[in-house]
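As a starting point, one isolated chain is supplied in structure tokens, in the form predicted alone.
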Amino acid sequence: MKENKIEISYKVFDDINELTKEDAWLLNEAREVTKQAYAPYSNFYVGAAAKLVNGEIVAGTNQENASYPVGLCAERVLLASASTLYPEVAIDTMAISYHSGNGNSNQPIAPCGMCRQSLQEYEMRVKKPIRLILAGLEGKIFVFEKASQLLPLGFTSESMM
């Protein structure tokens, strides 16, 4: 028997003032776009903003539905918009934030499992990692160099061969 270990490293910032000017701007865009989310059932408003390698900015918000399974997360809305508006253009950095109408919004948010899978697939498709900035409206901020770090041993096209 052999035992393996999976380690994930990421940076932790105490607040937005520790980020670079560009990262702080992108995070503020994600925080601002949470106001456009449609979340009447959960009161959990998520916004994502991404800078593409061509310099364009694309945003997405969660879109809930009374039939919960058909709702969309902000990350997947953003990925769909980016790939439609700018086919095959890689995302350099994506910032994700949220506003909770039920409590505090002061700790980093991480994508759900379905979004992690979608982010990993997008990285593979365009052959470039997506840097992730994860935050709430205030407080600590996590920065990951690759979205695929959030899904170790993920299911990929290679899994189907």
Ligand code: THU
The other form holds:
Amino acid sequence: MKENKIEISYKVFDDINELTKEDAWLLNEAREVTKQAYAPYSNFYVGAAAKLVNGEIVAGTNQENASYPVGLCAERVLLASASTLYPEVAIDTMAISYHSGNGNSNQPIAPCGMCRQSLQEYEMRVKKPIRLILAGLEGKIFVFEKASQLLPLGFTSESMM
Ligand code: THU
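Which structure goes with the form predicted together with ligand THU, now that we have seen the form predicted alone?
Shown next: the complete complex, the earlier chain at its head.
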């Protein structure tokens, strides 16, 4: 028997002023687009903005439904848009933020498991990691170099070979 250990490393910034100009701009886009979310059921408004390697910016917001499971997360709305508008173009960086009905938005957002799976698929499809900037409207910011870091031992197309 042998015990394995998985380590994940990411950067923690105290606030947006510590980011590069480019990252700060993208995070502000994500924060801004939370206003377009359709989240009348959870009152948790999520915005995502991504910079593609061709320089284009694509955004997404969560889209809920009276039939709750039909709702979509901001990240997957963004990925579907990017894939439709710019098929096969890699995503360099995605920033994700939120504002909440209860007024608290000072913890970095944690993408859900389904979105982590979708992000991993995108990375593999276009063969480039997606940098993730995770934040609220204020407070600390986490930066991961690869979205798939958030899904250790993930199931991929290679798992079926
Ligand atoms: N949600 C996102 O859009 N992205 C995340 O990373 C976490 C959760 C949405 C789904 C649902 O509309 C609401 O937030 C509450 O779960």
